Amino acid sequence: MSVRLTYRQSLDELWERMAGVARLDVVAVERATLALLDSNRQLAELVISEQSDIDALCLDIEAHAAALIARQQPVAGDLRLVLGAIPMSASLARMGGLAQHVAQSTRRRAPESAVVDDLRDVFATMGRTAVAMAADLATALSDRDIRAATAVREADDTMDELHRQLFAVALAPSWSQGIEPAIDAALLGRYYERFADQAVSNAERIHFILTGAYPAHT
């Protein structure tokens, strides 16, 4: 095999293990959210224990591109991809960190909910909301599809809009659930948030690694 070859073998790798790895996110916030919503502990602690997985081949990611850049001296749109993987690859294993988060307060908080009834409705599409961000960043990667992670920018305007939905509900005079559920909505409202924050930062990444100019801001 060509030293050319194996080289481009590397960067499709490193692409795809990207991909991989915001596939696992989507599976990770779908169970914390699921847990969430049924109090159920069995399937928060999966989400708990699986985030070493991620982070592991987070690891991985960052090894390989430091190898690429070593061994091989990637010039233009390699070097972007190589570089942007090192963040990436800290931001991905976030995702997951944050799905952790979510079935950690499922964990504390059950047997009992630690989502009252006047939010559920507002995570649940939170939860759904993430997923398809978390999706569409996979499939950015995998295809390097600029179509998808512009999607996922756009979808965090949903995901902003639940969040104000949230306080709005729990900061309302009629709010009587008490200090701490707020506390908990308060919380877990973040974490979701910033799960879609880390989702369309690297989105704007992927944007830049294909075309070499991030997309503007309106």
The other form holds:
2 protein chains.
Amino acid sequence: MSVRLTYRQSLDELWERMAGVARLDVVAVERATLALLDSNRQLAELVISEQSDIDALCLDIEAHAAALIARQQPVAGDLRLVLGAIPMSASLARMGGLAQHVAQSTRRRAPESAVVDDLRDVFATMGRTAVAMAADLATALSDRDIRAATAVREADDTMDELHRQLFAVALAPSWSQGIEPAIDAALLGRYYERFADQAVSNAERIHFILTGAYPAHT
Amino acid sequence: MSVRLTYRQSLDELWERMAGVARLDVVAVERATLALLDSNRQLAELVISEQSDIDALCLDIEAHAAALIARQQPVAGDLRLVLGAIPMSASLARMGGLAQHVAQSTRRRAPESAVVDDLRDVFATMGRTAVAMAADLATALSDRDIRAATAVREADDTMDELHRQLFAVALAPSWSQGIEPAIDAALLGRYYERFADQAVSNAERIHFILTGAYPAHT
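Following the display of the form predicted alone, present the structure of the form predicted in complex with a further copy of the same chain.
Every component of the complex follows; first up is the chain already shown.
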């Protein structure tokens, strides 16, 4: 921090920095999905190259949280925030990393498509779901908004259902696209599913920070 | 903690609890691999059922670390340990979760095998590598041993090479086992690779706790 911040400002900044990374995760998974559906190698490269920025921001958040603990001895909800920021920053970085994996699959198959026609709709919907989850996560972080955190958790059912649809298509007797597209589909589906799982885990931590308890039936 | 521990004992206990979970991860991935290779549904069920113990222990570690920070205001290396324990406990739980995923694949295909004959050797070696990495991680935690942490990081090259071999087999023109075994192989390979990645990430954190710096060229 170049400017001397008050304790309260430092805590606000922690929320805002995490929200900032969540917004970068939105952009990353949105672009990665577009690149996947359009076999756009250039856009995939952009997603891959920007991951190092996300990683650096997340290491900064962790250092900022550690410095706050060392200097300010936060308690109660403040301590939950500062301690929660450490695993959350790792998880926010991982979400970007999973978008990067989608982009790497796109790049590996370009100029061919990594997605067969039968699965375009499933992946388009997975991408929209992932974007919505990360956007709600960003709102939950910037506004300390439990309802937005709950929306993230609820959207996970949609992602699980899409994941099941994907396997139903790839394992149907009508599948004629061979081994490699099936493997690509399985791994891509896993990246989106894990992206959603990380978003949910962050949403649960926000709930814990704001209320002191984890949400019921997680 | 039922007994009142000194500050120093509480820090020792944090290391020892993390080592204890790493040893459970060794057992989990060893059993999951055996169950996979023998199509042993009963053993797979055991791995799956024991994951909730690992998750509970890891939540305890996080709570123990948070209590230490609130009550004792650790500094320097002690603070690095206590703050590092929070993401490490999540990562140690995730390692168990990945062994559980291997067991779930085994259970889903039982009494058939989830592994085709061509890939038995690759998965047997992946399993041995994962066991060795988790065992070195347990040693690094219980003995605060940088050399053991370095051994974890070095073994990751072996896992990456095995992962490449797996795809070379599954994508070879000679592959005749169809779509589902190829998808199983790709996902199983990913679980072992992620298990190894989590072990490496923990080993890097141990290096940071013990020395104040992350290891070079990670």
